[in-house]
Partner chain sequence: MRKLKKGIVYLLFAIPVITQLYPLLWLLLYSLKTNEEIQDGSFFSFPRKFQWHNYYEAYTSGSYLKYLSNSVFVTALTMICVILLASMAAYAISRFRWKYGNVVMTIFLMGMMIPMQATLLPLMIIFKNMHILNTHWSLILPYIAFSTPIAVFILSGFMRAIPHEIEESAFIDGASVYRIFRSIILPVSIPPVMTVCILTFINIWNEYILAATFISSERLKTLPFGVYTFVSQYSVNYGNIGAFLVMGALPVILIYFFLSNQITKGMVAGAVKG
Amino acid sequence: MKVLKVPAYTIAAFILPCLLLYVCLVFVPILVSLYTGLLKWDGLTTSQFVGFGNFKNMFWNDPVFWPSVRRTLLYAVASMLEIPLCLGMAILLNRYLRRANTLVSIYFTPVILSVVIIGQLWKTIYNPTSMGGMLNGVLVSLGLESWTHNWLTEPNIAMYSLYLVSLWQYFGYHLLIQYTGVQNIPDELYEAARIDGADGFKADRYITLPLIIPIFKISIILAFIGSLQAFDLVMVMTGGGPAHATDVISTHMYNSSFLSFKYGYGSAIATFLVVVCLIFTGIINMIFNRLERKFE
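For the form predicted in complex with the partner chain, could you give the structure of just this one chain?
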């Protein structure tokens, strides 16, 4: 595939401006963070090297840490489970409508709105009955009063309320990716299949699914990374509360660094986050490569 054999300096001219900027402003900072993760440092006064002390505390002494990891991973799982739904929808769109681009663009709208707006909107939806929350209002008018909840403040429910917002917001994003993927599959393949008697779902099973795997993988990885870094929405809607009930890894990191003045500790959490990201992305990648080979 790679056709051009060019001198090294040409390669450098093309790649270095981008790479240098990126390495200096993304990689170097995170390396600095990895290092500060080994310090006991409040961010202000002198620091003290404690090796893996922060990690020890994190794994064994921090009552907030593991629950926040659990919530983050659950977040990731929920986001990834959304993608098969998006794929199904994309296949339907492709089959029933000639040009669904406008519809897909509409589905995408929540992605472009800032999290401040999204947060305000969903707060008015989730508000308690006494403050005129819409969800509770609907439930009451349906005679389901016993189903009403304080969606954002009951510790057992609050996190699920946040998952829902996020699934809603990114529905269009993944649908768009899947839809473009489905659209790019050449029509001739389906026609050939029809001649062989494979139609509808059967065609999907033997043509769409194998061909969509690379796209599906992109979606899964994007969803995974995105939910691992989920931050803004949680900050705007609950701030991690009540009493850490909605803390995820990134908010715990932020709060430790900037509110508890445990900057070293916060950096250790950041390290953990990056490492988890790398490992899981690697695993996801491996699984899909296996799948692809199986289908080939």
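Switching forms now, from the form predicted in complex with the partner chain to the form predicted alone, please provide the structure.
Partners and other molecules have been left off, which leaves just the chain.
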């Protein structure tokens, strides 16, 4: 077989434009944000260099910062716990339904809806009974009036209400990824396992799970990073309230930058978010690389 050899400068000519665009759109803003985080600046007037003063204030003097970090991490953990459920459902759909694509497409529908539409829909569902809230109305009709709440205005439960909406929205997204991965496993492997006496969940344990690890890793990373960057749904449904009870890192960054006019401080929060994303992405990759080597 004759292998086509392409000169290095030809490869560079094709790669360089995309690489430059990627650097300008990703790495340059990160570096600018890092520098701006060292300034005391409102975004309009003259800036003042304060070094790591913004970071010191963020870590030690901001009463909203660490609670928002905790909520963001809980958001990410809740999103990742959804992935095994999606994988289990994908296995069942692939095994027991001949044409599961239609059902998967139905589950995927919330993903293609605007976040504003989803937020307004669930705000209506969560409304108090006096405003015709569907959830409270169902609870009252079942005789569970003590379970009714003002779901988005009670500080102790407002964030959990947002978690539920996010899990509902992205369930079909991760189900589609897992279902595609399960479908791409050759049927010959299952047939050989069936001959050797391994069928059903036993075959899933020794065939499906080891081979689905790379796809599972993609879903975990997407869920985790997406949750760390959660912003639009929170802003549409609660705006970070009541009393900062639903503030996450990104909403706190937005409020600090554009409502409190602490642009330098907001950039420091953005830098922290980027570092956290990089660290946890590295940790997740390391864990799954070990799993892949174990099952090779």
